[in-house]
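Next up is one chain by itself, shown in structure tokens, the form predicted on its own.
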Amino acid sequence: MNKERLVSGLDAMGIAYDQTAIERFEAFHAILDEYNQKMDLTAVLDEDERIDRHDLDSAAPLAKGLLLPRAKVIDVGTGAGFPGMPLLILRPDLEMTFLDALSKRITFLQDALRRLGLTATTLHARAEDAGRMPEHREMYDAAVSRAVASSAVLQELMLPFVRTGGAAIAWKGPGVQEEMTAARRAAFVLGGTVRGIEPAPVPRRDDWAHCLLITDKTGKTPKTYPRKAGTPNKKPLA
């Protein structure tokens, strides 16, 4: 791994780190490569690209001060552990839960956490089902997701996990402005209020125009949400 690229990127973003974090990033990349030979976890194989697209991009909320000390966070649709794993590596104080619908991804994350010496919860479930579980519903300070879905769909998948006073943070691209009206309508139905869009630039990647869509949880999510698995994608609220 190109440690210099990772370190310079974190420095440019103003994100604190220690030597243990850098070593864990290096180890996580190696574990990811090991598992990627057996299952499709990531198509990003170039190390510099992975640092920028996965590690630094995932760390964006820390550059914005969006996660308080010891915050309880759920990574919805974590996949290969993004954004949750970089956030946990940089902030081991976070109470992180990794949620994914594929058991093989959860198995990978459990092994990675063990080998990295990190503590977190893993949950094998669909977001729509987990959002109805009493032990997870409205129990988190923040829900994060880099899932590829429209902003309105992400509201229904994320907000049911967030306590009143918390926030949902979704990674989006430059097209997010076209989704804002639908996102605001969906958030209102689900007990949320869209705070706005925060630019989340990645060093050396000015052309990406990445951003974070932040939605505050201002009230309870009605019991009818989230709807059954698959429905939010087929019939977005907005």
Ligand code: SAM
The other form holds:
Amino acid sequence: MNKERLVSGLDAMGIAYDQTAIERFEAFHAILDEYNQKMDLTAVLDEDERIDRHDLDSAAPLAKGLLLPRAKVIDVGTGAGFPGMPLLILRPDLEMTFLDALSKRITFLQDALRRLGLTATTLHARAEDAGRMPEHREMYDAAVSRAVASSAVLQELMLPFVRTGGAAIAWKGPGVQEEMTAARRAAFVLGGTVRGIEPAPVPRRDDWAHCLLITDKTGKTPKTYPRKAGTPNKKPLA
Ligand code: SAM
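Moving from the form predicted on its own, what structure would you give for the form predicted in complex with S-adenosylmethionine?
Then the entire complex follows, led off by the chain already shown.
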């Protein structure tokens, strides 16, 4: 791994790290490579691109102070651990839950967490089902999610996990503006209020136009949400 690229990227974003974090990034990349030979975890094989697209992109909320010390965070549709793993590597104080509908990804994450010496919760479930479980419903300071669904659908997958006063943070690209009206309507139904879009530039990648769509949890999510698994995607709110 090109440590210099990672370190200079974090420096440019104004994100603090220690030597242990850099060593864990390096170890995590090696574990990803190992598993990627037997399962489809990431299509990003180029090391420099992996640093930019996975590690630095995932760290964006830390550049903006969006996650308070010891915040309880759930990564909805984490896949190979993005954005949750870079966030936890950089901020081991976070109480992170990794959620995914695919068990093989959860098995990978459990092994990676153990080998990295990190503590977190893993959950093999659909977000629609977990969002109804008392131990997860409205129990989190923040929900984070990248590359899982449209902005309106994400409101239904994320907001049920977030306590009143917390926030849902979705990673988005340049198309986010077209999704804003639907996202605002869906958030309103689910006890949220869209705060807005924060630019989330990745150093050396000026053409990416990545951003974070932030929704504040302003009230309780009605008991009828989330709807049953699959329905949010088939019939998006708004
Ligand atoms: N967030 C990761 C990233 O940015 O690299 C993975 C993105 S991948 C395209 C989408 C992931 O979301 C898959 O691992 C899939 O299993 C998971 N997923 C999609 N819908 C889900 C749902 N309703 N509940 C839980 N996981 C879901």
